[in-house]
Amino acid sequence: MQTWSLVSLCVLIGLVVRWGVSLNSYSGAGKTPMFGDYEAQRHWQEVTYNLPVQEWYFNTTKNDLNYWGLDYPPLTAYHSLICAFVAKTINPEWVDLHESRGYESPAHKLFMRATVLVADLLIYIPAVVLYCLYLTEGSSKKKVSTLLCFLLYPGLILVDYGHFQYNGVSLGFALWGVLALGLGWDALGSVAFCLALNYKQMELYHALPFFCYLLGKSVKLGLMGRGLFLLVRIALTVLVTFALCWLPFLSDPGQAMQVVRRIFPVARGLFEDKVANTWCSLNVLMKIRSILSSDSQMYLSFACTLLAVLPSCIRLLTKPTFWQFKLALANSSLAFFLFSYQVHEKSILLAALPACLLLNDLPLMAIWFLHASTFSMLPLFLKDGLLVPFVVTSLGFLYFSIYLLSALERCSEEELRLGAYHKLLFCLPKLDLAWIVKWKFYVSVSVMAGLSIAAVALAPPPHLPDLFPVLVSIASFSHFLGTFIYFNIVQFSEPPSRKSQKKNN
């Protein structure tokens, strides 16, 4: 009973922080003619409510795709339609075709913010609560501490409740998938992940670990017996779920192909803005987009992504355990973020979810990465006028997570899984790697704080207007690359021993 009281308190704190952030500005507020992501979400409600489903993804006189055309899978469109019905009931002006373009008012802002909160309450937050209570090791106090830190991750809060998006829906469905697989409900897990993928195509970042885990489990059970039955059941589950999600578009192959073209816009280029991945960082030294053709860029990014994700997936195929699955999710999402085509800065949230899953297992490394992921979106938050909530939520998360999870105390070489590093660095004198990691963490946080202050307080040189966004991008990229290497080494190391887990608890 006491545990559930603490859980309720954690959820309440998470909701209060979310609503506090929502009182601030949002993407494109008052910035004509295109506004921002807030207007994009409102416009999708307008389109889905007023036009037949056959026109949602097509450029017509009533649907200008150059003005925030729908470019997410069908489940996002259905969600927009549900929100539109509610909006129409409250105030028809909010979804009037063409007339509502760029609509802004305090009442409408309250409605839009409430739709994000309701989605979180229905999908994301229940999945977080159940994961922390049933799939994390340790005492009730430790589980509740992990829950609070999970819910206070600032990156997701600032993007969904500040900038304005519905990432909690797709991440929530993905987390329901993780939860179901962890509890042995493979078919239900497949359904949940299919829903995530049909809400946001970026969930492909997590697709290979789901596939490899289920395939590896089927092979382990035996493809001539129970394993074959499991594989067929999962395949049928996936096909039925996709068919139901795409049902309105399946009567005409042209409709389905247009949806695919809209959700995979390869014409946009290798990367946008100052995203903290390999290609944007490399662009500082060589203008890769000028050197290579669009097709060459696409093939290069595909090859690099495949090579980066392959070791982790092969390991998961041969050892389909839940521990390996969580690490593969982190490695796959980071590989996609670092090397894939057309990456946005907000896509780091897809790597942040697996890091949250590891808060209880590798607290210092998970906290470090989550803090860096929030910092990597600093230019976006400054653009949206979210400096104060960025500072408050980042500092709050850093303090409470380090204190509640004892992150700086739980950083011995065994707890950080650094044994493999000694084998890799055998030619060097024996080093105190735990001490080095701890001091690197202090230096890293100081650098991020210094760059944040500089980006706000200093004006860049006239000939380098993007100096601070580029520095933030490169600093974040170095953190992400280091985390990617670390998680891969941990995945190929021995799994955590029961002895060390009991010691931590």
Given for the second form:
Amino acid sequence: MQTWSLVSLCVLIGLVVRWGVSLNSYSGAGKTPMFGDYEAQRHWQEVTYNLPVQEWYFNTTKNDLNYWGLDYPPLTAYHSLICAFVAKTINPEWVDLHESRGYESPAHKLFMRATVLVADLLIYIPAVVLYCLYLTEGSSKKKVSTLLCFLLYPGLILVDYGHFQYNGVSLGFALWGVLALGLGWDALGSVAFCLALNYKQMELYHALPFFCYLLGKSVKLGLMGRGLFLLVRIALTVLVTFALCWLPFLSDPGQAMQVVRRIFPVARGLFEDKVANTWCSLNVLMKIRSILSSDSQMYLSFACTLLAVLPSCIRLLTKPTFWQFKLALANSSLAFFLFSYQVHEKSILLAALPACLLLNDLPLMAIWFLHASTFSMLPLFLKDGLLVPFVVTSLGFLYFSIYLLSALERCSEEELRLGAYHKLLFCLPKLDLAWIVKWKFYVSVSVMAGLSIAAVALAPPPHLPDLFPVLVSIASFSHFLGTFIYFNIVQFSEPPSRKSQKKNN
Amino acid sequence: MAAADSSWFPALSLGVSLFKCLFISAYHSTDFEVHRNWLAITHSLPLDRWYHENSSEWTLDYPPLFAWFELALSQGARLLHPPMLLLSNLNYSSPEAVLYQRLTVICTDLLFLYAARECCRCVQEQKGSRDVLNRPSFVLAVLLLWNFGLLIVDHIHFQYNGFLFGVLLLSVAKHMQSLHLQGALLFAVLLNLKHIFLYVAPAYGVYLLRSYCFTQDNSDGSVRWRSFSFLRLAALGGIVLSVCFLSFGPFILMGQLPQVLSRLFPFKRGLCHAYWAPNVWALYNGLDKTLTLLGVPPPVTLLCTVLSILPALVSLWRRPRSAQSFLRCLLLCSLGSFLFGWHVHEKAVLLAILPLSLLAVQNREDAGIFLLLSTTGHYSLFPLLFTCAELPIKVLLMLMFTLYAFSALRHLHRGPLLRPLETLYLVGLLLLSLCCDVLFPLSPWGARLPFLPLLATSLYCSLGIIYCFLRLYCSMLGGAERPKQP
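Return the form predicted together with its partner chain of this protein as a structure block, the form predicted on its own having already been given.
Expanding to the full complex; the earlier chain stays at the top.
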């Protein structure tokens, strides 16, 4: 069958899965008084439509910042404004100032879900298709398999179409950035990434690799000639893009400062709720939040994040290839997730995107990490009533990615780049690392399945009401830490020789 | 792709089963309440009340074997969620009840998966190693397992067609493997599960008589009268009668047979179902709106049906024995009954589309007819899902199936399959759907004539289906036995 028809079929399957998930409940459904992320997005449509730009980020009588105040950069606000225009033509009650608070109806849900699908269709899905067709290696069947697995990644589908968010837009823009850099269009790639940054500030997790890659590339081209020219061009495009996005707020420095204050709230603590990162897991053993002052918590997390992200970025600076760039994206986002300040469990999606980019090259590890990332958000999905879609999409993704990408067959030591581990574990006797990895995979999947069943079927003991979310986050944390170490080791080892790569395809 | 030769079938099956689970929270029609009510009836009431119970409007109108099937399902419901089994709980649809019933449909579909695998085994493969995606058995598996009509009707609208078509396809597969007694047993069971399959009983009758009771043919292919085997006829009769006795027996003994039959064959309903299945009577009713024509009583429809399938039955009798001719005759019987039957539901078009898939992967001409019939027939199912939330699903699924059918069959048979007029018809179908679903509701006539899109759809589709019927007839009567693929 021709590639274009297979690609269309994959996209159609991806769309049906997304819409099927969207038939279920959303975050905060029916939960007065604050509801959830769905109501937040609806409220932003209300605010951006009814109030002038100058009042969007300020606490006024008409705009109560305590009720889901805008805390994303301007592009999110513009997107909400566009959606609000459409909402107004269909049913003005949906965006009435103040009266539409907590508005819930089947028609409104249909509209909101449709906005997510349209945004995905315009931004995220084309980027995925182009990435898989032009920047992955292998036969066209392999590319189509990678495309299907990429589109079926459950974490993004469940958060965007279940819980309700617009991560597809920011991740889509970031992916366009990666795509452009991979094809050598650096200025366009910078524009795309700036758009991503201006949509969600969490894209800063990906900022260092973009910066180091472009800087490294410029240095390689020679800082006295083409390199400098490239650097200047990129700097100019970045500045222009930022200026255009922030245009309404640049007239008054107070405006810009308020926006920055809203999108970087440093008054909150080291972490909130249960999240699978170092601080929350450490908190189980010793109560960090009470031992250290809030300032020292900030400095500690800053120092640890910097230490964790530095090796990968310096390696990228010295070797600015696309392969190193992909790995650096994964390492940087994981480092930030594990050690940064005020991390939310949904931020794992920022690490999941680079892992999807690596589906073709390191299938088993990428699939393992992606599965763990979806599992780490299980408590969130249970709260939102998304158990059935969670089970169906996770099982489907796990089975089909392993089957289509032959993950368990392409499992030799060479393919898994485990050579460096031998050097590190030189003191231990020679082990069959590939066999160990496979068995660790099976055990880990069983543990995740067992924990999922326990979290659903069993009631926690009364003196430990948060037992299952904590267990889930600790298990996920160990997976993420292991993946972080693995990707770092792979980034520092030599790429496999051309001959062995050709054999695997 | 994985190198394993036979692992694609479990992968396709698991994929489609997980896919079906995504529609658990989708819209379900009153058929959901029908089956919940039947679970309640069979569970809570004694046998003698099953066909008399009418406190709900959804009375039991399937044969007794299906009632036993519902009784078996009700045992699971008793363990998991008893409130759904209360007769008084009309229109009860708690999340647990929906989950349980949806899962029963998905699980009973396992029989359909098994039957599809048996059919794939009967398909002849081309020699030489081929890419998995290009094999006739793979294409047939996708066309059967991922059939748009079944997904929409069973897993959203809510019915148990997958399970029933599984029995039918299994019976056909058995006949293709020359295991005629098993095939007959399965068909007898099927008739006692849902009597709509009486539509294709003549094909079975003629075929079994011709190819099983008469054991040999003459050299010119006609039947050898001397080779009649009473033993075989007795075996067949015994099987059919014992199945019917198992199913209807208790009711005959209680003297309730007339009541049961009146429930099974309610002729008080109208000539056309509410949504106007795209058949000849839809065209007749359409003409009736402009010219005043005579009303059509049920015996006339029966006569028309019999006349329409008679040539096919005669042709089956006169040809040499072959399972392919039998399948063709079965198709013509189902299409003939669809076109001329009384109170036909548009879901009945699946009775023609699914068996035609078996022929489509092996024969170029049949593939062309399949593309036309499946697209038209599937499009005529659109009015079943009228809610806004399900609109993207039905459009996307239709696109998926049609895209796959066209590209896979074109690739399999190497070249275009449709004649220019047929392509024009399908383009017209697309324009019709745009007009009916997008332009018409927004136009000024949208509120005044809400039934116009349904009328237009069913008239246009009936033209296509009648055309397919005639083409299938030509290929059955005109062509000699097709040479087997090398």
